[in-house]
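Read the single chain below, which is given as structure tokens and is the form predicted on its own.
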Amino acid sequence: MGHKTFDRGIHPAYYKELTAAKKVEQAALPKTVIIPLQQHAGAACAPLVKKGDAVQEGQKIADVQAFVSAPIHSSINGKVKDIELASHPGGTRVMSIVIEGDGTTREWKAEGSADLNAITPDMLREIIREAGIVGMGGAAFPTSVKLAPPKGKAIDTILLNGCECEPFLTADHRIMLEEPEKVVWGLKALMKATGAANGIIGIEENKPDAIEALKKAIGGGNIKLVILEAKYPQGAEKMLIKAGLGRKVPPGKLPLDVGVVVNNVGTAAAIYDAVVYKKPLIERIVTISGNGVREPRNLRVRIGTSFEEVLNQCGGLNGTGETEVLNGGPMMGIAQSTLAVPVIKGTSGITVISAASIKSNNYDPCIKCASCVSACPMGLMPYRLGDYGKAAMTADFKAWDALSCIECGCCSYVCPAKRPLLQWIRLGKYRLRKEAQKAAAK
């Protein structure tokens, strides 16, 4: 097996050594959780509980009948304190259920069958849906929706993403190293749910211990491990499909259009817990790293725990001056204005960077060097998209194929003029969404 990859992309500096060798630890049980009703791509959930209600760990507390959705569960035992607007790590304020814990926790024991022959595809899809499982690599797309492709769209391959190409994050690395059997079992469950004959796990070459652990767990059969070059954004769906399978997803199309469903390795492990332990998605592994936190760690954190509480369990901020706290990694993560935001299903990491390590807000004019064009994995012209997004020229922005941008941040990373291209492109996409909403409301 060679080290396969995709065209273009970048090789940022990596800092995985801060947490790569640190085993996953259970975070302390939070006294209070704030659980947003919007934690997934698609329709927001509506609460199934009201203020004053007692709730149990794992209880469904919010749901919606829309197809693209995923229910939400209480991550602790306690009482509903309030249902109110609260800060969300995505940068907005959304309706959230605030639960005060009673200090107790539930012991999850095996209740379901680990024998996939005893479970039908329909049962698997229903279990995954009811467990509220979403893509845990950050996009948070409801997994059950991926497993129900439209008629005429046959899925022949499930591709698990174990690349974790963000420079600081190691949560997926630790899952593959510590729970490889769960990852492989979850992959087999995904294959059965879709009828896919083949399973592939894509992993970058910089995780040799996880590679060996997965090889042992896979054994033989129709599951293969594909070792990929360590390059960013190797873990993006279209890049991973091109590198791992040699298939190109056409513009405007989805992986299912080339017979593939892509899932994260953490999602596969969560499926094992949902089927065997009847445990919904109420906690996840989070990497807390960066030069702005005293004790970088990998923690298993309850959904709804505040960033402040998580950081305090890592010794707090290192006190060397101003810091930037990101939901996710430095390439695609979103800077936070408050530490009161909660860990959500898509929070793969909390990265804390000192102000001295961050590019200045000052930028220079574009020098037309085309570095961003050479780096863009989608073959776009980021310098033009950035200008159109900044200037609110939405027609031109869309005409230059802005919707194909995967927001990886390669363009901003390589720009010698330090232009915040990704920020401007995101602004342009936001304006397009607002225009579409206004048009739909007419």
Given for the second form:
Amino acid sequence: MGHKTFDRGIHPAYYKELTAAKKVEQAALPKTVIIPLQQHAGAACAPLVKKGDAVQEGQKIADVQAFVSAPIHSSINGKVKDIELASHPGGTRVMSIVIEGDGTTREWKAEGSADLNAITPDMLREIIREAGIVGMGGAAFPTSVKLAPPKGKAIDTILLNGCECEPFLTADHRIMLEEPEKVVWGLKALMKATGAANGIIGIEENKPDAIEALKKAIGGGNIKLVILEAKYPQGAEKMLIKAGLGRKVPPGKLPLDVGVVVNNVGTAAAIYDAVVYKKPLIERIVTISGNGVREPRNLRVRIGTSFEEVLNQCGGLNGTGETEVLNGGPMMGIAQSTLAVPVIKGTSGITVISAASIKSNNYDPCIKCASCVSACPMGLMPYRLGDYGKAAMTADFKAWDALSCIECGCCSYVCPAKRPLLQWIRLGKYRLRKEAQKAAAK
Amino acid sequence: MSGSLIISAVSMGGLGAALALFLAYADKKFTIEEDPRIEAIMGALPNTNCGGCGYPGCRMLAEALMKGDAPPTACVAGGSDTANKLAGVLGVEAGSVKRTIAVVLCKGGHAEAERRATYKGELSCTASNLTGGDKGCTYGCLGYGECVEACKFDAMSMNDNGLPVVFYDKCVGCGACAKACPRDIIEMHPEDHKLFVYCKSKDKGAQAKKVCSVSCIACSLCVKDCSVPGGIAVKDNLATVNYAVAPQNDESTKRCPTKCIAYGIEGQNTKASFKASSKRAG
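What does the same protein look like in the form predicted together with the partner chain, given that the last one was the form predicted on its own?
To see the whole picture, the full complex is given below, headed by that same chain.
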């Protein structure tokens, strides 16, 4: 207690003990990988290879000219088997490059210099873009775009996000514990790329071992470690800025507008690999946890490995019946309808909930208790937004500021009537997008 | 006694008469001039406000009809009867109205389509579609009945196989169901279209067949059997009828391995026949 935090929010059960003490292990080399052309926020990539082409681990296989985008690289040595529509953990099906591996791997050696004085900010941004680095926390926003602020906007602080407030997940925790030097180096690189004078790492109090490790790695200088209260959604960009810096991002604005760029600790570590090892983003740490999987683990998984293959390395599913498999954690994760979906750049975890723990989808009428209002970190009225979203009242939905919703799910979590408020809000947002598309088509 | 009776009768009567005169004057003085035809047009329209014409409601359409912005055939729900009545009121030629009917182009119900997961969220098609749906086929009917909810003419119902059925005797062709469907499975067709491909899957044949036993597998047999070249074409792994040229008969349907192309099965369902055949209808 007594640590810095934001207003409202919730304290869910974290279940981090399942994997927090488990070292990150290398997952087995997959025989086949399915690499979707859309793994980031922004424009989808176009393939640079065709069916039958031989590809090398780390080779760029897809890219696009759009500003908000990130190229995609092959995660294994092998041959392009097909380019086809395949299931994507986001729920839809997208064009994906299927690569059949030849069983060999490439060894990545330290080729580049770790001396930041030898690299210019432009070079850094170019390396980050070419390595296909996106936000590793889950939203997968291309990192190079964040580092190129529009003219007239200065960045004074880089805020590294080590909160990992989502229950079950421990991927960021393990990175901070096992590779704190990489994280701190990545933060310095981000500061160099943007010209920011200050660096802050925000971390929740419930990771004392990682706090110690980071303290040692930081040493001194202009980087500060800020210890925050363990509360959900502490790791949401706007909440983190409020807690760590005391600045409030106005509705509809970006962290940039208050001089801050927020990056995940995993992203910082990936930048180190990209600069020093010249290794693009072809694998990431994934926490596989939950009571529906036999042996919860933290694994370093190659992008494109199917959920099924990953789960099999964790002893497989626990028990029978309808198991719920989520891409991400239980608060913001998306339930999957097939295990054929691949791990993508934004997959921070796979949470498996056993049949016995799945609640029914029955809900009761709203009793206007306002629990959701007291929980909403954005200060919205979720009960209203939910109704508007469900009833397709898009004008009211927008007027009550639905677009400020960060989809953290606090409202659904606290609702005593078990109303699926977040799902209705997502439905409303989808309808708004559709309407906008229709208007644009006219 | 009788004096007070008379006084009250006269005063009340006088008050009533004075107010009546005032109201009569106000009615004349503040009357809103309205084209008398509006009333007549409204009388000829169905007044269901279905929105099928593209106007927000019948009143708006009536105003557009009077200004000449809309043809007498604009009311899709009313059909040719309404068009004739409207033409009479407006004093123009009715023109010919082709009745349009909603056609559900998916036959993959519970029995035919693979279900790869159990969906546990909000029971609506759009919400379920956001998660990719629970069926193996990502093009087929989701089965939560948003089209049935959208129908204001009691012309649709979900059958025991989890698919929507259009009642031929009730459908007015307003198109509300087609707009409600998040996967665009329902199409509006003129009554004389009888040949349909009952599938929307753009999956390759093997994949389509794996997840649904009545899917189009793009084998092109119907294309070959069609007597008019270009009548049917396979586009994106899906057979597509070109209604401008395709002959409306069953020649192209006979060799279809999955029976997803069919002739003349629309128009068989009426509300009565559905009630008789369905366990669910009550």
